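What follows is a single chain, given as structure tokens, in the form predicted on its own.
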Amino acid sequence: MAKTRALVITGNGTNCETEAAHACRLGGFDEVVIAHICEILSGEIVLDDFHFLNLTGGFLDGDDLGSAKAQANRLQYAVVAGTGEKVVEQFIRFMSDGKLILGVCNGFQLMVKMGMLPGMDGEYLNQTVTLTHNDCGRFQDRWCWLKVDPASPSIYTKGLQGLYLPVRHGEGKFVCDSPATAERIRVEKLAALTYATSDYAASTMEFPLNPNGSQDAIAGLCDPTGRIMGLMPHPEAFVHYTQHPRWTRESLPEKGEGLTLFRNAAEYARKNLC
């Protein structure tokens, strides 16, 4: 059997990159390569040889224009050294064939604003949504917990009916563009991800439990097909119990909650794509 491999870009100010590599290693990936963004401009890396591609969190061309805009820019415009193909191309490709993108923090921000979540329709390069400044009109690192929708197509929640994840972020309030896109997601039940009360009952709007203000209590989004996902909180900062706030306090899992999406990943990845 082929190996599984996953991908997971770096630079231009990205910073989670070596722990999404270790979570996607803990999950069960055969193979992990982190790349330079220039390896893919030049041509060095093509997204063809993998089946899991990582866009991590951090503060991508210094969220200048906004979050994650710069970068959406590059990779829509920007064509392969050598090769007359646009760096987009080889996104669409990967998404055509079946394969897996998980963007978490700035990596979401990057894919709403390339336009490929919600992906209705098989709409992959049209932005119908956003993620801009939290309500509170400051920076937030805390720790939320966020309601699993078990209706969701999403293949990185399945199994799960609750996570505790942290969040650290200055612009992660959802938006939609109309009534009609939000009543889509609805609907489509898309949004694998809300924030939630403690006990995971219900979505809230509740400031601090709600760090940004996201319309529809939004912290994670896929699209039709459950393979492409973005969330704001990180869950490759919760792979280990050492890894939680209160873990000198509790008797915890030896495995993080955040372990679980890299799993279902692997797992997808070896069962459908090798």
Given for the second form:
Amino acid sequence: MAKTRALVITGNGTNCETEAAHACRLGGFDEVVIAHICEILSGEIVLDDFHFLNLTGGFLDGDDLGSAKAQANRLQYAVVAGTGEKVVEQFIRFMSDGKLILGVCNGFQLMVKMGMLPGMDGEYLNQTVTLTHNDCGRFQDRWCWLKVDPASPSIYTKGLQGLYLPVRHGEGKFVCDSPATAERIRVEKLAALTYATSDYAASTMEFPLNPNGSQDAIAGLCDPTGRIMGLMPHPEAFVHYTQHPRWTRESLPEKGEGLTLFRNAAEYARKNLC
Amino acid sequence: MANRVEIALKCSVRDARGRRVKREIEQFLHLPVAEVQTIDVYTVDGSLSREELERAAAGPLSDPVIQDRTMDRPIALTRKEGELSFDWGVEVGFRPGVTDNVGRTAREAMEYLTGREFKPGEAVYTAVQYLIKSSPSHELTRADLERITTGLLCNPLIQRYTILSAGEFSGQGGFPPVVPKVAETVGATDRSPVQEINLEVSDDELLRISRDGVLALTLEEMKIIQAHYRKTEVRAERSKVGLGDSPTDVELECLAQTWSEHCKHKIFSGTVQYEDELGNRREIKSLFKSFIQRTTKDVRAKLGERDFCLSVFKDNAGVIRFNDHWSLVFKVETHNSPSALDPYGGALTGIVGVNRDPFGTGMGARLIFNTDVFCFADPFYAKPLPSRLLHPRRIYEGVVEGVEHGGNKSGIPTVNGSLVFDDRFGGKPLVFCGTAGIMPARINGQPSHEKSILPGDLIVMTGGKIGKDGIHGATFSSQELDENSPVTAVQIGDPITQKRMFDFLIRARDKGLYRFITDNGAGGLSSSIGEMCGEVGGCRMDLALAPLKYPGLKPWEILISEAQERMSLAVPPEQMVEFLAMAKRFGVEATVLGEFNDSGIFHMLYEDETVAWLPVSFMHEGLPPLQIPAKWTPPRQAEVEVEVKDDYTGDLVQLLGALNICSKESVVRRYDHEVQGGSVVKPFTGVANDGPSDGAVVRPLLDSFEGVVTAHGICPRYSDIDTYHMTANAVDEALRNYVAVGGALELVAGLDNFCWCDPVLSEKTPDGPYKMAQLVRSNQALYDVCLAYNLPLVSGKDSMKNDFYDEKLKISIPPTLLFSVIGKIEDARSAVTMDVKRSGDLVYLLGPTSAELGGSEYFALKGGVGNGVPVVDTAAAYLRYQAYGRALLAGAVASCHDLSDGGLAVAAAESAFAGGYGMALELAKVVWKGDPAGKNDATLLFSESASRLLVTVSPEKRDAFELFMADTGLALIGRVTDRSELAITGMGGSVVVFAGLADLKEAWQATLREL
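Instead of the form predicted on its own shown above, give the structure for the form predicted in complex with its partner chain, please.
Once more the chain from above appears, this time first in line as the rest of the complex follows.
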């Protein structure tokens, strides 16, 4: 049987590549590669060789023009050396091949700014939503309760009801360009994760439970196929109980809740992409 | 002609930045304001077509979902009636030559978009426009706007501003485009780039040369240089390379950097004549050698085969063993003077600067965590300030934000730190930044902590380009701050340029592409290449080859610039092609500047002409030790009466809200403390994730449970009584925090960071001998305590001129030692946190209490200092820590919290509200040491006696725990309860503290919540 292969892109300010790769391995991927963006621009690494692409956390280009803006621009215009092909074309082919992309934090910001999410009507390069400065005006590192929409098409959150994960961002407030976009997200159940109360019962706009003031409390969003997803909280930051802030006082299972997203991705890749 | 692109949030989107500015104007300047709106301005000075500019504005520069944009017309004038009204506009941009990170990223984005690079001299510059509307209650005047601008929005040292009234704004069509390009020095081309400086002049003239040039060289040092240039053999050799008998400016500047206090540590290496309070005299040759190096030497000898030190004092950071395959690296630095002038830029540079230390240690380490300790004056300070001093609140805000951006953007978790307040830090804030790293014990078969240079290796500089930023940083920080402190001493760091460089260099390291690496910090190339020269014996380097941010720099400026994000390397010639090719692929600047040799000469050229020719031996050994008098006269502080009363609840509530004790959560949550995924004990813990942890535990290797533990101690208040005990308590506090969470005593090392006020006797410092005696006593304590605790010192730093001085006023900081520890926990899953875990658990106080309220927070609350400073009993403490460590490993400890500021009462309150359970304690059970006459409820509650831990233990573990802790000053003082109250019964049997946990927590959290 062919091997499941995950790719984590780093470079220009990406910070979470090591733990994202670790989570992919624990989740069951047979091979995991961390590639610097310059290895993609030089053609040494080609997206086509992988099943699962991780766009993970960090501060791409320092978030200098707004989070992930400069990288979105780079991927849009940069050409893979010696091929004449733009990097963005590799991304489009990757998606149309039915493969998986997970964007976390800065990676989620990159995806919405490239227009990859919510990806309605097969439009993956048309920005309709954004992630901007937290209402509190500050970077926040705190753990949040996330309600999972069981009806969402996301392949990553299958089998989950709730998730407890850390957020670590200054620009995580989700905003739609129009009420129509927000309505379609609701109707198509693309908001796979929302900030919630501690019993996971209800989505909330209340700070600090909702740490940034996101519209409709949206913390994670997928496309209608469920294969392309982004979220502000960090699933790779909770794959073992010792990462939980209260592990010294609560009895917790060995594996952390965030690992489920990577397990589901590995399982999907094995069944459908190999 | 430059184009202006303006980007504003759509009217429907909340302007969080504008709201924050409005709030700060109101809270900070006490001016009511109706509204502040902010606009980002990009001034593009490049060859882009109109269509390209439009695409750039629509694409990378703005977010179409939330922002509007205009080109070459003010966005404010495009808004409809009622959407925007303002009375004043302010635009703030950078001065020429100041690092503009956003501008650089915008330029790169436009280069991708057009497929063309900007031409030399072309650039993008950023500015922020603030549109401010008066409130109905107060019509803002131009004078108000000046105050708002210079007091809050703009630091005139690095930024320029324009203020326009609404009428002026619409009259002239908004703000004009400003291109803050660095102007070339007039006449620079027709004048020789190098000047000779005649030292055959009077002593007064020598001093003037030093002062006017910000050389910070003393008359004695100037005369040593003068004597060197008089030597016949020196003159003969110089004439062979075409140099005259006088030093060039390049040479003089280079010597000034190399010999600066900042680089040379003249005070720590000087000869001290010490006299104690009894008149006993002794001569100490070098505090560094006599105490600090000796501590490590003696501890290592004591440890014998268990010695875990790998590299101490000789590299940019200390290196210790982690396990057979990995080594740990740790360094803590200060960045005080720059942070006083530009808090944001200074602190940002502080953190990204210290990152380069472990990265430049051995063959280079991957960075695993940061630590920060800040010392400020009261942020709510309400009295007038001397000129040139920024308000403590502004320093607080700027420093916190600078370190936030530096740490978060670099992807390094900030795991441990503290904030310390004393109004004397208004004279100079202290900004300590630490970074630890990990590296494979062997790289390409060689021990990673060792490195060498061979003659013939090439001198390579990587990372940022050189500008005028940071010129004279090393010499300037070796002087007190005054109103003429130089502008160019401030740099702004760029974490992303550095991150790119690190991403490249760590891969180059593993491929074996370089032989030696070091950091470009204070003194720039003069210092890094100068030190590397000392390793191999000589070098020849052409300064004209160095990449510049803008033209017009003189050779001496290139040599000593402290422009950030640069590393210096020695690359073997056979690896050069691959090294440069790889740098290019990673988008990292890398330039060959010359080569190392064994000529014995630091030889600098500029376009093939010799501009400096300095014997390496003269640079590094030419300076005789400073002679410093020290006389210890123990101070006598006014005694503070301990008030005897029935109820101390009010005192406890006040203490919990005191600046030095209260929650720092509003700051800590702004720092990413979990990136890299190895977080085990976080800064906050407990049932609501808000109890203050004692130390931090991280797992640097995600497939292993071996953990790194770090903690620190700092207690400058005790210096008012005796720096010996200040130091002993700082070391003890660091170790007990470390031990509390589960750090192993078998593998722990210390770092000492001294921040002193100038201790050298002079006209400006008549009390120098006392301050120097304080330094001697501090060093003595460091030796005594570290030896007793088996704590080798592996690295450290001193910053010796932390004074503010103007004609009327001198403010000296209290002598401060930050002691940091790094060590290991064999299995991170055995770590313990400070929150009580369940009701019914037993509460133990480990260690005796004495009448030691001198310098305490309790006395500070009562407005005094007192004299009974805590005295550390190292022998007893070490046995206690060892026993506790064994109990912890046996799983007998449910929670543990160290006792420090505020004593038992504060520690008990924190543990209880963190865990969400009450406590019932009895003071009569506490073990007392010393004169029983001093024993009373207040002292038992608030004394800060050292080496004490508050531990809770499950009743099933009672026997085991008591067996482990036998004979270590153990007392069972109460129980954890299911009532959400803290109840403490006094010696007389009646309750002396009684309060709800919610109220105690609120008092603790309220003080800094909104900052």
